[in-house]
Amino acid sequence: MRSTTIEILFPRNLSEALSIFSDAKENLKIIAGGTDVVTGIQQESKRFIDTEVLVDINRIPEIKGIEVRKKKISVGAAETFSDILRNNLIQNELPLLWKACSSIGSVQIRNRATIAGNFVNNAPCADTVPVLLVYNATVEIESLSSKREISLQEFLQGPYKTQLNVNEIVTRINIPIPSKTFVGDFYKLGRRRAVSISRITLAVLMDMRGGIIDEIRIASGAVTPIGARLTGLEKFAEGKEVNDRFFKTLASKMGEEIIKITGLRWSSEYKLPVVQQMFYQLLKSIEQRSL
């Protein structure tokens, strides 16, 4: 049982926080909502067992707020899911993100958990990742000496592995406002209806013109090792006529794409038919709302 005392620091602004990260020699972890870190420490998870210092970023104003910047919706890394769900910009311009956030945990969890906390550890079950990927989200990252912005897909490197260095913090998530011609949907499957870790997540965003798929973005989560855009499937679909027969073909190819990524697993026998059926249902739902 863990007996080591953990020090908690409360930086008042971003500069103060980055100074702490720059000088840190201890095994330091960032805490925002604490829904991942605190439970990980309590359960003596390998990712958190050696934690000596927690840096609470909730008092940092620079990583709060939701606003439009250069035709993008910029979301502060420390915004909670409840904050996001109350925001009119998100509801009107990014409905898939609103839907994904509403499916996370319980009200109590959504009041604490933050959007960056959902993906910064790159857990395969992160519900917002497929949606952020189809929205072409980018991530702002800062250290004491530098600032960079990269795509979320580039940021996510492998299960529980990202591009974030020990002296850096994610400050904002920037999401281009999609054209009104795009219609999409999000699906989540868990073991129960609420407060459930995802077993399968899918996000689809599609632009149809004259019955033809002009552009389609498809991303999966949980069923793949990390959230990922299925670019091969997207290229296959673009320029094709929208009809029931093609949607069934596309759903069948979804299974092939996932096997390419994951290989055959013990769970493939039951997961793949579910993924294919739900992908088909998403496509039909999008088609109906595009008419």
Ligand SMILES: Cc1cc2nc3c(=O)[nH]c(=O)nc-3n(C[C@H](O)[C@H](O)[C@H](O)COP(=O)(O)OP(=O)(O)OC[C@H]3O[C@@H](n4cnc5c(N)ncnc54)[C@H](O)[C@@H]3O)c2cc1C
Given for the second form:
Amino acid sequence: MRSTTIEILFPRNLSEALSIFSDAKENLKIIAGGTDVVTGIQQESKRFIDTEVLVDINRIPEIKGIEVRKKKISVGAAETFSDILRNNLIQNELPLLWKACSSIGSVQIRNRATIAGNFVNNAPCADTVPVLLVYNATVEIESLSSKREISLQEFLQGPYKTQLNVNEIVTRINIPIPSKTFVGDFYKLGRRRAVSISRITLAVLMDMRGGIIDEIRIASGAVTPIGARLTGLEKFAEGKEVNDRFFKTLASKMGEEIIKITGLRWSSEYKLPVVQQMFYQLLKSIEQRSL
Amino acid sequence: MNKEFSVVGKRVIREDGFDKITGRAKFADDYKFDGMLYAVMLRIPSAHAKINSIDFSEIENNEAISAIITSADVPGIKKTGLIKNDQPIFCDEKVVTPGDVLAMLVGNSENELRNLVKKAKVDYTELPLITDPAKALDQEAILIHPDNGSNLIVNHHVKKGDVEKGFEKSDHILEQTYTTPLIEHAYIEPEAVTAIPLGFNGVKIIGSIQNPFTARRIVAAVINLPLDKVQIIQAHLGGSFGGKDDTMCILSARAAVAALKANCPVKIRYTREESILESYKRHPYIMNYKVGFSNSGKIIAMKINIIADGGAYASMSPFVTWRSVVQATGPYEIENVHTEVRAVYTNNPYTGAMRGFGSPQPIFANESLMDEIAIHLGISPVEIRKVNALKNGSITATGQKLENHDVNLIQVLDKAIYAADFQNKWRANKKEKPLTKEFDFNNPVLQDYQYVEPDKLIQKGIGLAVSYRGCSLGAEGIDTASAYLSIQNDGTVYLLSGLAENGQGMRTTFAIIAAEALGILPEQIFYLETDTSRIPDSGPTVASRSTLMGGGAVRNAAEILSGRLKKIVKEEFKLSEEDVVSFRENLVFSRKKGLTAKFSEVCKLAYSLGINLATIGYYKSPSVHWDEKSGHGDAYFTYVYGCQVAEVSVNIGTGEVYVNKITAVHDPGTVINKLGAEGQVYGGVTQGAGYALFEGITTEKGLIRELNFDQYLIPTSKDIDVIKPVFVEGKDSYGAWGAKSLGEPTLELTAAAISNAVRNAVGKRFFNLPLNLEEIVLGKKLCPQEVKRGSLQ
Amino acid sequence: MITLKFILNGKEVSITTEPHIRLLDLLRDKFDLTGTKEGCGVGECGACTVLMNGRAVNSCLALAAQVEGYEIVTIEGISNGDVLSPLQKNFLLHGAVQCGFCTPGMVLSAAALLDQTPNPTEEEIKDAIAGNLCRCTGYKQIVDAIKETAKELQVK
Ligand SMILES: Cc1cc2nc3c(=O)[nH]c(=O)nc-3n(C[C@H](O)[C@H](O)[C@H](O)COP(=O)(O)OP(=O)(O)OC[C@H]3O[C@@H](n4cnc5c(N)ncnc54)[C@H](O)[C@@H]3O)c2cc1C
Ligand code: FES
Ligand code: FES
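Following the display of the form predicted alone, present the structure of the form predicted in complex with this ligand.
What follows is the whole complex; the chain from before opens it.
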């Protein structure tokens, strides 16, 4: 339990925040919804043991709001899952993201937890990651001296590691609106029906033309060390004819691909067969719906 | 009972409801006192170790510490326990389970103490671990409590007829082994207690204490004061389910030792992690069942061998396993029985009383087995049970003849199968072959045939289980209860019983019983705070005995006082000797003259006449007897019966089991409070579903993996769809108008019914609870090698 | 130490505190509002639920300093003196309270739901309280109480 004090700062706008970060050290951390940070501090987890200053970013208007910018839906980094769920644009244009957000934690968690907070830790079980990956999301990052936008894929480096520097903040997540020809789905498996850490997540988005896969994007979470696109699998699928046989082949290929990436772990004995099975089921249900 | 009741059996709002719904009800951690200090525990991350030394030199002069409490500060007995004194208040020589506490820091900043405690240097030597109860009795096994001579806590047996001859006469023999996991009570309120020193008057303790009288006995012995110098007050209890007994007694004792040393009030409150780490749990059982039966399904012989993991301390193990040995053959009349139950010491978290108390485990085994027999013979689960069911006049496995109450087993079974349309659904869902696919871990890439057709992914199933349950303590102990009742001169009433409210609504039940007997409303009854200084000991609030025993005492008290009032009415209103006076709706009636007076007028009158309107009522159970040597006897003076039907959907791809419906038919005797009774069913079934599907504490090198609700999963609002309670109110002559028990029967059947439903859905039998994802898909459990928290896993 | 100003159960309050203590501790220790309970401290049980600007949140996952300028409602702010809200009344009438430890959080989650979704489906009700663990009731009577309250509020 924490007994040394922590200072908390409340920048009112982005430039104020950026100047706080400009000479930041490891002892300074951002707090958004706090659903990870607060327990981390309470339980003195390694990531927070040296934290002396917290910067609350909830009152910065520039990193809030959901709007369309240049054919992309731009989601403020500090948007909560509840706000995202209430947004019609998301519901209509990014149904997979909507579904992933609705599966996170409980109402209380969704009322606080933010979208950037979900992937900045790069935990393998972050539910929005596979979905954002198949939507080809990009991340806007700012510091006092620079501004950059990179793909989420690049941003996520390894388990609990990202490209973010201590003087930077994620400001927005930008998601190209997929063409209406794309169909897809998000799948999450937990041990319970609610408030459940993901055992497996899958996101699939595909464009089928005349029974042929024109483009397919596949990402997994919780079965790979970090949420990741399965590009080998995507390449294998493109141009192939859609049928039951092929779905089975593709699902088995996913099994091979995951073994390559993840190796065998204590949980593989269960997760490997199940991820193939449920990927197949997911493909079948997407096909069914697009008929 | 054809009596017309005015409040009994109605939906009555609980008497403590207002305080609870407004947030005003005070739970243990809500009490604060001037100058109050906190105590924080010192533990080591080991399940079995010899303590060489504890060095406080780095912190002992720290200003934040008012006192360091060790075993040396304990003035009285240093080891305690409900049955055997094997549990140290502070472990200064040896740690035998990960929850063990070595010492305690006392000071006014709990946070600082939690940091400082990490700086105490403990030098210890790890000892070999025993975590597998099946190995605890091996010759070479290290002794956890060397003075006990072995790792055996207790050994019970029941013998009837001759099983070996029975097997010879049988047409078929089946033998199976079943296991159940270690279960956390998971009351939402963690433990908390405050001890307040009272100078010459000893100590006062307020806490989340399930059994105030047990706590008083243990605290008094530990601080070496007479019983009257220890006053225990029970705060509102945030759930217990049998779990706030031993742990709370020891925490109370530790707080008392600290309060007396520091001469300040001292509070101990646990985090969820500490609660799960140190509190006792439900026993894991390993159960071997061998059964012989005829072609017609008549069971001829049953041989049962059970090992119960008692963990590091004996706690209630001797009584818990006694109930198991009595009931292990299920509610069936079997000619030849040999049951043996052994509870053993291990380095696992210790186990004691938990809702069900030694019944959920054998019911899971026995009711799974009954279905297997039915499937083996090609008959239905209903038929196999009817062939063997206990009836009026049947002789149980312990040689007891069932009489003096309605043996309603077949009635509850019939009602349940009708309500759930069991027979049709069971036949329609029945699978001849297992549907789940076998996987080969050496070839983890799926073959085409291993993919499931989407419309076959979700399989429905239905299953049932029945039970009988002995009421109250049985031959485990002396069984009496008392209640204090005092009528005021305006017709309002004070009530207090020596049994304790655990959140189950007991006080409301008692208020209803008193109200019924006095012809007034439950709202007129004010239930006093449970305080050991004001009421005689009524024994523990366990074994679903409160309604039966305490209810009997309340009724007795109410009838004593109503007798006195009736006498006055007859004299004052000059009624004849043979006239009958009755109380109803706050009015007093004479059979001959009709309405005679208001209840409050009669009370006032009694006061003016100097009649004593306060009394203590008693209830003593009819005698039961038990011969431990032969394993024979009238184990309990009466029994209740239940049947639950589970309907499930199983995802054969992932192993998810969803409970669509539980139909729960119970005979609790007379239902006193309908609302409370239904609540017991919903709550018990939900806990039972958690037991069936995902709950379980596991350990790695003796250390617990699931220390909070992110890992120890209990059912949420979304995990069960429909629960339908049905009551069959059998007649009984005991207690208050034949009101018996319900709290535990509701829980004990659910896992067995769900497991049978899963068998019906997927065509495969599962022998090991919980039926979690891995169990269904792989037929085994998987656990990580490291203990990590939360999302890191 | 910082001085915070916020609205607590309808009244403006000001308090000096360490900034990093949890909202839960602020309410229980500094304001003596002990109706808000702690069951896990990690956001799993919901016993600590309060309303923050009208939304249900876990007070064990918010830091005291974060409530500056916000509006917080605890169970103590739900009834009007001794007059129960319709939701509280229905909780009692339906037997939705057993040990009562989860009750304050449960009531607040339900209140937030009915505020935003006056006529919820059974699924929506179950979803709204999925972050509130109850070990006693099996949730059924709680769901019934919320349903009934919604019905009564519709009629009005
Ligand atoms: C009970 C419970 C259930 C949960 N269930 C799920 C679930 O089902 N699925 C799931 O995916 N997760 C779940 N989580 C995890 C967590 O809620 C999410 O990961 C959440 O999205 C984190 O967001 P936050 O705003 O609360 O992050 P915070 O705790 O505020 O921050 C998390 C991390 O991100 C950093 N950060 C936040 N915002 C920014 C930014 N804009 N720029 C740079 N760095 C930033 C912080 O410094 C910190 O390191 C659960 C957590 C709890 C407690
Ligand atoms: S105490 Fe906050 S959710 Fe459990
Ligand atoms: S009423 Fe006890 S936890 Fe809900």
